[in-house]
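Just one chain is shown here, as structure tokens, and it is the form predicted on its own.
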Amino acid sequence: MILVLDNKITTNQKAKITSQLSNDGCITREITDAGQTLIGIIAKNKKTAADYKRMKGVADVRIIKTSHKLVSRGFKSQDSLVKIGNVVVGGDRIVVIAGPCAVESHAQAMGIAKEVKKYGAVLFRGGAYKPRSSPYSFQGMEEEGLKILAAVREETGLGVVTEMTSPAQAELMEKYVDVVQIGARNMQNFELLKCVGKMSKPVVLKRGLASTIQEWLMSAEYIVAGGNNNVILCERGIRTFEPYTRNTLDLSAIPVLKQLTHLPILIDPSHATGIREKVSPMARAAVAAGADALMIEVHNDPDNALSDGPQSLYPEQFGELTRDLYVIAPVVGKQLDFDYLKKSEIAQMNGGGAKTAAFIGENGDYSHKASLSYFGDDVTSIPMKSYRDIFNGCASGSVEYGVIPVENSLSGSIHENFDLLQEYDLKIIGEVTIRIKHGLIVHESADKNSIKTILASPPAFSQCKNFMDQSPGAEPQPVKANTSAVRHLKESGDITMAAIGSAMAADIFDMKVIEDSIEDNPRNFTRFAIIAKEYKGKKKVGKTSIIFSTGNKPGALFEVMKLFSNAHINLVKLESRPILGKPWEYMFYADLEADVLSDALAPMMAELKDKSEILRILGRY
């Protein structure tokens, strides 16, 4: 049973409700979900739903019919976010956990940790206690292994994940690690579940070898009922009759769980397949299916590993996998962020004060989603009315960052922003690509056949032309931005009106997406640049954006292009724009897959300066 509290509830009313629930012998949990304060009642109580609904301060009472109460979607409609240091599992950014099956030595663990961090892992896994099928197999380094994990965290900044096999290990886990894992063999070890339910550490709960999804969720319920809400569900394959892989990875569990629970979902393709060559394909499939995180086993010498060497990737293979995931993730509205930890670190500089990022439009716009995808919760996103407002805000210091669209895969470059980059002395410090996926949004009680007016921005109408052609009874009504369209729809209360916008905007305004993906071309992506006055801290640079101009003579641009070719630099974008105040003269914008300030490219940069009348580095990221 859930009590939905009135938004205007007084302190005294809430105190009386809490006291009454205590007197009735109820076990309760209080959460905030979609802007509402809820009290979940998870034990037998003396009163009926009608009794509680009559209490002052109670707006509504809902009944949860599933056996798993606290982890159900009925209890919490919004996805739970599990925070592990600066890493958040369950948001737009895919979290990659990587490392060996077992900690074997300080040198082994530290070497692998540095490799996987280089390739995009944000958490490090390694077993200190190893429950093995054979009593003669390596059982782990125990407390010494935990000390090594703590040393890895200290030197690399990676949070560490390890398996807990007994309640007796709780004190050591609290002391040394960031996340405790309950292995498949212990999924229904209820005393262990009760123990981690009382701990302060987030918990990765692996699915049992032959457990149903419902049994798995009930095990999660044990942990949450104990008071620990930070649970991550890990699918690691179930035992079936098929002998070609170690287990059968149940990817169908991802969409099932997304409907049944608010908990984030982690996929372990290493234990599922047990075969090195099968790990990467299943990891890619897991991201495509909607997984929030991946756990990948990586070893620098798998042939001599003390545990699960045949399923461990070499570090270079892990690097190839993360590059693939980087490309796949935006298709399903996610990001794999190679600078995840560095950005979180930078966001907390200068005493950890609040940082802000400006975007154009309103909350729910794709620019807003881009800001959230790049920064997560480390930075507060601030809407602004124009691109120039964003540049002015960054230049004046009223906001730390700006999020600006620079290129769409269908309509091309956003020229206004390229001109503003030329005008302002700001740096590009990063980029993020967002898939533009339009939905038809209506009121909850609306019927598609009764729609007479559709609100949308002009670009959205052009990108949904086929849909509009098939809706001749609906009159298009342009508005400034897609989220503005959804807001106007909400404020109008008109059930004959619809809007084209994002699912995020529909959620913000509590509206319904009646038809999804109505854009003509699904390959609709927008690349956003992140701008700032300066970049604080060091980071790995893989791309440089520059602007330059050449003399007005034959072959001048060719000579510059030849420099890039001779230096084996991949030129991924080249565009000309008029030089401000100089009619018929042009500046060239170029994106290069290289760090032009590296020592190796110093000779090339010296020649580039000689051949350019103007040369400016817009950003290295």
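Given the structure is predicted, the values throughout are model-derived calculations rather than measurements. Numbering follows the first chain given and starts at 1. In this text, rigid core is short for the largest set of C-alphas that superpose within 1.5 Å between two forms. Compared with the form predicted together with phosphoenolpyruvate (PEP):
Annotation: Cα of K427 displaced by at least 2 Å between the two forms, core superposition. Once the cores line up, the CA of R577 ends up 2 angstroms or more apart between the two forms. S270: CA moves less than 2 Å between the two forms after rigid-core fitting.
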Given for the second form:
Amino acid sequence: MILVLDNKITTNQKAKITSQLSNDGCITREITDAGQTLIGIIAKNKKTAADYKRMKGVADVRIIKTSHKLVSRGFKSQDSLVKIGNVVVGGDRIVVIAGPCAVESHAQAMGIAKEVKKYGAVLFRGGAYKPRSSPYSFQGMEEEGLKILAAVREETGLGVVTEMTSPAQAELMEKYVDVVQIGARNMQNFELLKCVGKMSKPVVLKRGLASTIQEWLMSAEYIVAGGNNNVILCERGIRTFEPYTRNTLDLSAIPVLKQLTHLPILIDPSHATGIREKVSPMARAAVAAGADALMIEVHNDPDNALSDGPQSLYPEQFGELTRDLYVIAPVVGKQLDFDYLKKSEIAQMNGGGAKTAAFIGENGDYSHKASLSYFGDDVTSIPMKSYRDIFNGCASGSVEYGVIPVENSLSGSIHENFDLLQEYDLKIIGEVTIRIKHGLIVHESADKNSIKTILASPPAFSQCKNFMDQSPGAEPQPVKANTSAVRHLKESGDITMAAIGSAMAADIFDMKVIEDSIEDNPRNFTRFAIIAKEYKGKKKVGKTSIIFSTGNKPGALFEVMKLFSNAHINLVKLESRPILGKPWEYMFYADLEADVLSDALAPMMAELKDKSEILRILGRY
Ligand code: PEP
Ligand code: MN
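Moving on from the form predicted on its own, please list the structure of the form predicted together with phosphoenolpyruvate (PEP).
Zooming out: every chain and molecule, the one shown earlier first.
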């Protein structure tokens, strides 16, 4: 059952509840879900819901009817996020795990790791203990293989995933790897499940060869009940009567699981199909069906691989696949981020300690999502009322970072922020792009036909033009930020009103999304700049943002462009804005794919200084 704690519970009352639960011998799990503090309990006594409801500080008691309790949606309505270093499985970014079936040598593992990293993998896989059908097949390099995996992490920065086949390996796994995998053959090895339940590492739990979804969830429950909440479910194909493919990939498990559990879902199309050519189509379908992550076998010499060569992609094929996934992911509100690891490194260098990041709007706004996407929960995201407040906060040091939208792929630039960047002496230290997926949000009892007014920010209206055109009966009412619209809607109690916003906002305000993805085009992204007073730490620079002005003479801008072209610098953005206080004179904002302070570009910079009246580097990141 779930104890819903009173919002005004005192520390004393809470301490009494926890000590009572411990005396009753309950397994307990405390979480915050949709703004409420909940304690999930597995009671091993005769106490009833009514007994617990009588305790002071308990607002309500809910019964979970399913046999998988802690992993059920009934216990936790929000998706669980599993953190592996800087990588988060279960969020908006598709996590791609890739590598060979087995670690065969230092050179093989390192070579493949570098290739898959180049093509967008953020975790590396490789078996060191291989459960093989035949005792005469290659059994894995064992501890030597784990050491190679640790070396791969050291050199590439990729977290490593490997299979654990016996509780006796637990100590080595804790020492060398980042994620332990429970293989299909061991899904119901309950001693092994209990063992990983006590480990500190996240667990990939593969579905058994012939296990039902219910059995699989019960195995996950073993791990979570043991104390390890970081479980990722991996569908890798099940045994059916169909012999053409190695197994049958049960893609329908994705929507089924999304309803039954809050745990993230990983799809392994390599073991599911067993045939190289079939891997990419099923990987693409898995992302389209809502998978959170993929695990793909990749080998640089599959013909000579010691295991699973026929199902391993060549690195280039893997590269083609991730390019396709990049295009597919936005359709389902996710994204594949080729800069994932690089951004996380920057966030970490500038992070550490109790840090804060300001964003505009309220919790659940897209700026909040951007802040969480960039910093994770290592940094506290603080809502602010205006962009200027964010700039002031950073300048005065009351917050460390600001997260400001600079452009949207459908509605264009957010000019106010370009002007503020010009005005304030702050640095851009990074950027993050997130997919904007708008929903039409209403009160629980409202229906679409009764909607008379729709609240949204002006950019949200402009991204949902087609939807608005098709809703002539509803009057648009612009508000400052999307989530303010949802709050306004909530507070009004008006069932004839709707708001455009994120599913996260609907969740926070306990409202209903009646229509999802109402933006004109699924390739709706907003790019946010991360601003701060100064850079901290050293980092690899791939991009520079500058502002410059040229003299008011023929060809002046062309002369500057020629400098970039001669230096082979890719210009990814150019925007002009009026110079404050100088009518009809313009400042240019440019994003360059280069580090303009590198030695090689020093001559170009000298010429640029010469040709510009004003030149300022806004940020290198
Ligand atoms: C593997 O991932 O290499 C593996 C052995 O997988 P499964 O347990 O799904 O067969
Ligand atoms: Mn394999």
